[in-house]
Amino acid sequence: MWKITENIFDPQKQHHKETIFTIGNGYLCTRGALEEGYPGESRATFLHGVFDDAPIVVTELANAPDWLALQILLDGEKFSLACGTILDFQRELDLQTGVLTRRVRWQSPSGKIATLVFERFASLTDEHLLALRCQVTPEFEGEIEFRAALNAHVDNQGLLHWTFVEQGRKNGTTAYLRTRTRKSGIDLALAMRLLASDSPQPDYWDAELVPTLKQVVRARAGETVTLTKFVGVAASRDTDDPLAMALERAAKPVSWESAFEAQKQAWAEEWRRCEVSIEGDEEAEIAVRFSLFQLLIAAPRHDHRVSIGAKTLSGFGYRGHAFWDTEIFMLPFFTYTAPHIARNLLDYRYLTLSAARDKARQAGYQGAWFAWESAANGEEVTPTWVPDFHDRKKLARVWTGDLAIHISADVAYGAYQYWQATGDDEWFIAHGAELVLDAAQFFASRAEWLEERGCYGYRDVIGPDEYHDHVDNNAYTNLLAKWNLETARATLDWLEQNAPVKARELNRTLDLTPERLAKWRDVAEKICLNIHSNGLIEQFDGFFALKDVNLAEYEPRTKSMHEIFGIEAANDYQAIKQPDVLMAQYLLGDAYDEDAIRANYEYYNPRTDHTYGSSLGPAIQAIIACRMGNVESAYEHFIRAARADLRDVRGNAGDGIHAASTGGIWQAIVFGFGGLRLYPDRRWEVHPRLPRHWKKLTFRFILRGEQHTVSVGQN
């Protein structure tokens, strides 16, 4: 199962389909909008790092000029699915090659019939190259006119980001366009070259911001006419002369066939590292492969200055901002299948350390407090206010940027996990250790001594469960802070033994005095943890005293409990967006036995807003259920995550891919059903727990530079 297929065009679902038919190559992604356009579409191409200022959301990825634009006239009538008659329709995304294909047999309003086949891909061998081919087979005699354009009349849901710089024509068959973001001043150049069968040199239309090449060919019934459009794209982030680079890339391919062959080979190499197969469950298999494809097309292979946003590069949701989703949910997939990509993602956090230190200092703390929402340079870009659920005329305060402190431990966790899995001592000495140490510095500084309880706590925070804000001693936050502080001490000890020069440098630059290090140890040993005798961990101080809620009584519903209760009132109930405690138990692994995990799973699972809460939770709950041996419940959680985008179960897939869920799905397969266990001494073993209908599960992972393939069956 390698293809995502659509056999009926439904305009009501076009935004959802635009998301799941997204293509990309780690440099950019293009949503699955129709080449010729359609009313109400949400058309977009996003490039990593090309941010521009925006009101309320601070900054956002700027929707790039449209490289797809292609109008086709059949004997003077414009081809459009909004008119005429669709006689046959199929669209499919081939996950093996990254090619999106659409086949349409269409009858014009006057009765002209033709079959049109569109193919497109973003080159994985050359990230600055895009390819589009259109083949038209008419059932009439006459003319076919192609109008291929680069269209800078684009916006971000009403907000304009581009100003005109220049455009023109080169070498007859090539046109180009240069634009610049209005505030951030990033130059972007696109160049398109046309190849057409049996046709003269195209005409050039010099419409400002829409340079267009027009090609007219003779239509003969039953004879296929082909137009190929190669587009080069480059930004001033990549080179001092983006136009020269774009022109060079557009001119490079000899033919569609040669470019496509290189594309197939590149994707075959990608899948050799990370392919997952599931015999006996086609839905699960295609969902996993789709999830990995979406991660791979958003993964920066050649740029360590960017991260992957919560909606990848597939939609306008979250404006391209990166969250803890990257380190905790997406990063493990890359750490264990593509370490070079994982390293780039972690380098982004290292490059934003200065901004994280500034945020901590401005709040009166030491160390590094990473932005809850991070963009170009790591400054905090979380919106402060958003429209209220119940009254759109009112604004509701967003507190995550002010109170979600666990992000620093999440970054440290990702860095440490990468080092343990790869043995990349060079990177850890140069960058990773500092991430771990400065995050610990922050948690030691932020901790308060609570005299009445005799422990250190973190008051007025938000944990992963964002239904509850301004809470004290969130379990996930405290447990990860404790881990961070303990791991930082171990990291410093390791540096002193293996990189003493670096240890001295960090001791000096971070001012790690003996008194400060003693404080780290004291906080870690005396941190507040609300653990009851049966192993049940209270999510935060006073959680058990909140109003209990039976979520089944609210079914059927199409809204989250946050929306139903209201942003403020949700604080009064035990309904949770995602289970903080279970998340911490998963990350900290061996610290909890099965009884402790079961006690917390049985308490928090029925109180979790599974369907309309966070898309981050189901995959992790699947892993926890696997570890308890409850495979049936594990599969229920897993398939909920697997359907999030493909079936749009939350009704918001049109905003973009749920990136954290895609990474969580891989973790559920490998660490849940596959039962992979890893140990610091390079040992690994599997304790598989497969659903009954799965005949065989096969997955691959890399540990300390060596690739392993695991196949497990029912026996």
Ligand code: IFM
Given for the second form:
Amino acid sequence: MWKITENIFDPQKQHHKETIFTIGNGYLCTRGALEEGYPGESRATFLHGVFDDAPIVVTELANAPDWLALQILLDGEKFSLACGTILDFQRELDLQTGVLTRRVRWQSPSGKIATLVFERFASLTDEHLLALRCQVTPEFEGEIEFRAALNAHVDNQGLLHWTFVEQGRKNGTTAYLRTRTRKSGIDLALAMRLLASDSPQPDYWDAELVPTLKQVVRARAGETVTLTKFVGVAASRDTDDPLAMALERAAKPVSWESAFEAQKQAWAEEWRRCEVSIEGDEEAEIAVRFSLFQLLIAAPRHDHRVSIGAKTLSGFGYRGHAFWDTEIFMLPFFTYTAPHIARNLLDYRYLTLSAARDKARQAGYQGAWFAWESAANGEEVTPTWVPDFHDRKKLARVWTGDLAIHISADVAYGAYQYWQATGDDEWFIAHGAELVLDAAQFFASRAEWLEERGCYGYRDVIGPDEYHDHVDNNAYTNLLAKWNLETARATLDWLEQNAPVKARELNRTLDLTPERLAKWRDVAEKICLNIHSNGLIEQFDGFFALKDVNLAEYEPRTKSMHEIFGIEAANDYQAIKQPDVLMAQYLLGDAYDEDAIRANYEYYNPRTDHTYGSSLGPAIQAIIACRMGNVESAYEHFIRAARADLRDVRGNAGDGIHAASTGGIWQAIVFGFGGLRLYPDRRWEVHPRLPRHWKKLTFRFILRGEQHTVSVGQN
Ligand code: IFM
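For comparison with the form predicted on its own, please write out the form predicted together with the ligand.
Below is the whole assembly, all chains and molecules, this chain first.
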């Protein structure tokens, strides 16, 4: 199963479908809006790194000028699904090639019938190239008119980011447009070149911000006429002369067929590294492939100055900001299937180290405290106030930017895991070690000795479970901080043995005095862990004393428990957005035996807001349930994650893909159902736990440069 399909045009579901039918190539993504345009659509193309200032959210990816724009007139009547009659409609995203196709048989208001086939893709071989083809087969004899444009009349839900620089025509069949972001001053150039089945020169319309080429073709009944639009795109982030680059890329392809052939081969290569197949469960198989496709189209292959945002490049949600979602949920997929991409993502964090140090210093700490929401340069861009969901006219305070300290350990975890998986010593010495060490430095300086408890703790934090803020000793935070401090010690020892010059350099630049290193050890050994005698880990100080909840009593519901209780009152209940303790147990794997995992799973699972809480949790819970041998529950969690976007179960897929969930889905397949266990000496084992209806699960991973394929059946 490789195709995501749609057979009915439903304008009410436009935003959801635009997200689902997003295409991209790791440089940019374009939502699945329709070429001819409709009222209320959420049409957008986002390019990695093209941020511009915005009120409240600080900075956001600027919705780039629209390259899809194409109007078609059939003997003077404008093709639009909003009028006439739709005789047949089908859309299909081919995950194997990254091509989105729409087939429509349409009757105009005056009765003229034609079949229109639209295809588009973002080239994977040349990431500055986009391709769109429209084939029209009229059932009448007459004129088919194509109006192809580049349209800079675009906005970010009302906010304008582009100023006009220049536009024009070149070589008869090409038009171009240059714009600049208003505040960040990024130049963007687009060039479109038309190829038509009949080849008279197109007319050029010089409408400001919408350069348009008009191509008229005469057609007989049953004869297909074709228009191909190649668009080159480049920004001043890529080159000193974006226009020259855009023109050059648009001019390159010989034909649709040749560009498509290259595309097919490039995607086949991508899938060869990471393909997953599940015999016996078509829904699961397509959902996994869809998830991987979404990650692959958002993955920067040639740019190490960007990360992947929580909504990839597929929607306005979270404005392109990157969270811990990248390192903890998405990164493992790349680390184990495309290490070159994982390295780019981690380099991005390395480049934001100085902003992370500033953040720590401004708060009175040492080391690196990474931004909870990170964008162009790693400064904290979490909005401090957002509209309250109870009353949109009021504002609610967002605390994550001030209190979420676990992000530093998450980044360190991703870096260390990458190193362990790849054996990329060169990168670890040059960049990775510093991420681990400076995050540890932060945790050592942020820890407080709690005299009454006789342990070190972190007061006034927020853990992954955002239903509870301003808590002390969040289990996830403390456990990951401990891991970070211990791993940093081991990193230093390793550097001293294997890269003594670098060890000396980092000792000096990070000021790793013997007193500081002694504090690392002391905090790691004496951190408050809230482990009760029955093996239960308390999520934070006082959690078990909060009012207990039976979430079943609130069913059926269509809202999160946060909305039901209210932002403040949710702090008084044991209902959680995502299970911090289980998350930590998963990441720290070997430290917990089955009994410890079971005790915590049985406590926290029923208190987790599975349906409307965090989309990050379900896939990880699936892995934990697999470890306990509870495959039925594992499948329930997994399929919840798998449906999040495809079925829009949370009702917010229109804002963009739940990217962390897509990465979690891969982890659930490989580390959950596949039961892959990795050991430091390159050894690996599988302990599969397949749902009863799965006949065979196959997946691939790369460990220390070697690719392995695992196929497991019921026996
Ligand atoms: O990072 C997550 C967080 O854990 C829960 N709220 C949404 C964020 C972005 O996905």
